[in-house]
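Given next, in structure tokens, is a single chain: the form predicted on its own.
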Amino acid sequence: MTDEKDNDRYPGIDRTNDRPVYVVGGGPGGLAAAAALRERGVRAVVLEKSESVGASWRLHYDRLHLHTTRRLSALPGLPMPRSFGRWVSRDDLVRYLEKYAEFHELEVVTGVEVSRIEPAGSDWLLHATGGRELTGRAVVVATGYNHTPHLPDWPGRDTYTGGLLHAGDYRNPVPYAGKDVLVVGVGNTGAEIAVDLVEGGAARVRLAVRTVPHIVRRSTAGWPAQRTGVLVRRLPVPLVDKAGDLMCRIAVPDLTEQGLPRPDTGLYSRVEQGAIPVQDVGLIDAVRTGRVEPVAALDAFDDGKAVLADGTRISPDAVIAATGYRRGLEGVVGHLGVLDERGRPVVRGGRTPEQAPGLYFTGFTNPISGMLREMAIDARKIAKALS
């Protein structure tokens, strides 16, 4: 990714500057920030712990496509090819990130994991793999929203002898053909994996639901849900809740009899609490036809069985936990007082914490307007602040 020759497109970059801006993480948020900084003549060095950019995207399940449109998912300075289609696949997104780093001639150093960041006078000191100590004028933390898989410590989990894995380790339905599978968690990942299993030949698929989700159509009459998310995100929450309820009643059938009733709280109220609606990629039809069976939440394991919140005991062949991720920032910046009670940065984009000037964050929210779109906006704000 790096190239020591003169750069005709960015003649103001000084690669000998030993106090660059360090960008921690080589996913879309980090690459976008580095490209935006480079465009403004600021040297940025991306530190990526794996051996390639876009590492977390490479590990997602095979059928994954973005729920955001190609046009609204591109990063600064490079459109996505039309050949990717409207809903970009996982593999195409990985190819795009590789091309993005190459196109912008970004300085990407792979195999370097940052374990701690701390102030050093007016600079920042990064402790990294192999005892490295790196000094930069500023730091952009972009280690990702889906950093550390979260597997709940269900009672009896350690003694459960059935197949149990986190959704982050699920790739495709081939190993589950003809089997009885319980998917735990009804966010976008759990919903899509459940549909993938049904279509891939699983004998029975149950979906454990603790909190009934809002379900929206990914696109209605050609209008993507993402564009609605962009339009409404600054409107009053009660107004959006009412509009969202009306739209869902028109577009989404009542699945109460199938075990998936309508939520009793507003769609946007949930978003403000960090819960993104499920964008339908087949779940509605699968539940309506009985191919995916909503059941009560998983509470424990006992004597080789899964115990649900309503007392039901079932014996699936496999349990796939779509139970989310943690940001994993506590060890890196937790000592700086820049995280909230849920481990998320207290600021993002072009703002830095009052107690930590020069420390920036991007990619730690999951807005209904689209994560990649927000990363692109954050990147420009960060570059403007640092230039």
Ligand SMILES: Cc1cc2nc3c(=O)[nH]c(=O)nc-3n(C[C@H](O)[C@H](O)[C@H](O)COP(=O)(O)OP(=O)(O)OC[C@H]3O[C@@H](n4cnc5c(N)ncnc54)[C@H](O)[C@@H]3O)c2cc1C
Given for the second form:
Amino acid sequence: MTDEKDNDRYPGIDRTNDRPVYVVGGGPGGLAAAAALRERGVRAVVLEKSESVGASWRLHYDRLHLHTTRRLSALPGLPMPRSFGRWVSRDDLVRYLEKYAEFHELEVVTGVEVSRIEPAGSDWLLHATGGRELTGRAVVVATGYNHTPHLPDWPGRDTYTGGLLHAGDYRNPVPYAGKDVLVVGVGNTGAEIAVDLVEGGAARVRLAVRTVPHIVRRSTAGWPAQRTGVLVRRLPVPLVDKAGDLMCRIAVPDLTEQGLPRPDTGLYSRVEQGAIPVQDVGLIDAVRTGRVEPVAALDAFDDGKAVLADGTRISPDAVIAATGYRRGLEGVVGHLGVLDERGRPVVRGGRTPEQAPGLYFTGFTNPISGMLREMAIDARKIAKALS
Ligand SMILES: Cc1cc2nc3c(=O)[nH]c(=O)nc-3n(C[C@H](O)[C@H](O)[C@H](O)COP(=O)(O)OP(=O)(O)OC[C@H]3O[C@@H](n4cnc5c(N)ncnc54)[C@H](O)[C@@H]3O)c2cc1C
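Now show the form predicted together with this ligand, given that the preceding structure was the form predicted on its own.
Full complex below, order starting with the chain above.
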């Protein structure tokens, strides 16, 4: 994918500059930023630790489709083909990312992991695989919001002899046919895996819930939930909370009797705290019909059993922890004082931290309007700021 010569599409690109902008991470965020930079004639080199672009997407579970629409998920300068349908599959998204890098003739160097970034005068020095030291005039960090799988250190975890895995390692329901499975966590991933297990023939599926989620229909009468997210994004939180509550009451049946009461906090207040609503891809029906059983949160393991927050002890054959990810930025930029207490960059998009001019971040929020859409917007802002 590395291209050393100028071409007709980007006649203004400056390849003589030996200090390119380095983009760390070849996922959608990094590729979008590199393409937007290139469009403005700024040389950008993407450093990707795995062997190909879109590495995260290659590892997601088989049935995954975007919850955001094809149109609102495309990256700058290349629409997704109509043949992908409205809800793009995992494999099609990977195809799109490969095509995207090729179409924009991005310089992508694979197999290079950046371990530390530090200032070097007005430039930036990147320490990378194999003792490489690379100097860039700026850096865009796009290493992913879902970087490091987080598996809680439940007391007694070692006593559990069933299969315990993080959702990031789940592929499909085949190994769980006929099994009793506990899915822990009811974000979008946990909700979808629970449904996948039911449809794939698991004997029993329980879903451990600590905080009841807001559940919204992916689309209502053809109107995608994401579009509502885009429209309300800048409105006052209490107003959106009220509207969201009403929308949920109309569109989603009351599942209190089945163990999933309505949340008592506002939908948008929760988004502000980092929890986006669960988009229904079958959970409502599965809970309503008893095929997915909500249970109390998982607190510990004891003597090989799973101990729930209400004291119940159960013995599932397998536990799938849909317990989220960490940003994993501490080692790379933690020493620069650019992270908040939750390990997220203090600024993002076209702005850089005051003490670290030239250090950009993209993809570190989880907005109600869709992360892909937001990264496309950030890419343009970063490119504008850097050109
Ligand atoms: C299951 C799931 C479903 C999602 N569905 C949607 C959806 O429907 N719509 C939507 O808008 N968003 C969705 N998202 C959120 C988001 O769009 C994706 O996570 C997206 O892949 C984020 O892109 P990214 O480039 O920021 O990170 P990633 O795709 O994670 O890419 C980061 C890249 O950086 C590389 N990397 C990491 N560390 C280093 C390093 N130190 N040096 C070099 N390379 C490094 C990784 O190998 C990876 O290729 C979903 C997320 C998940 C987990």
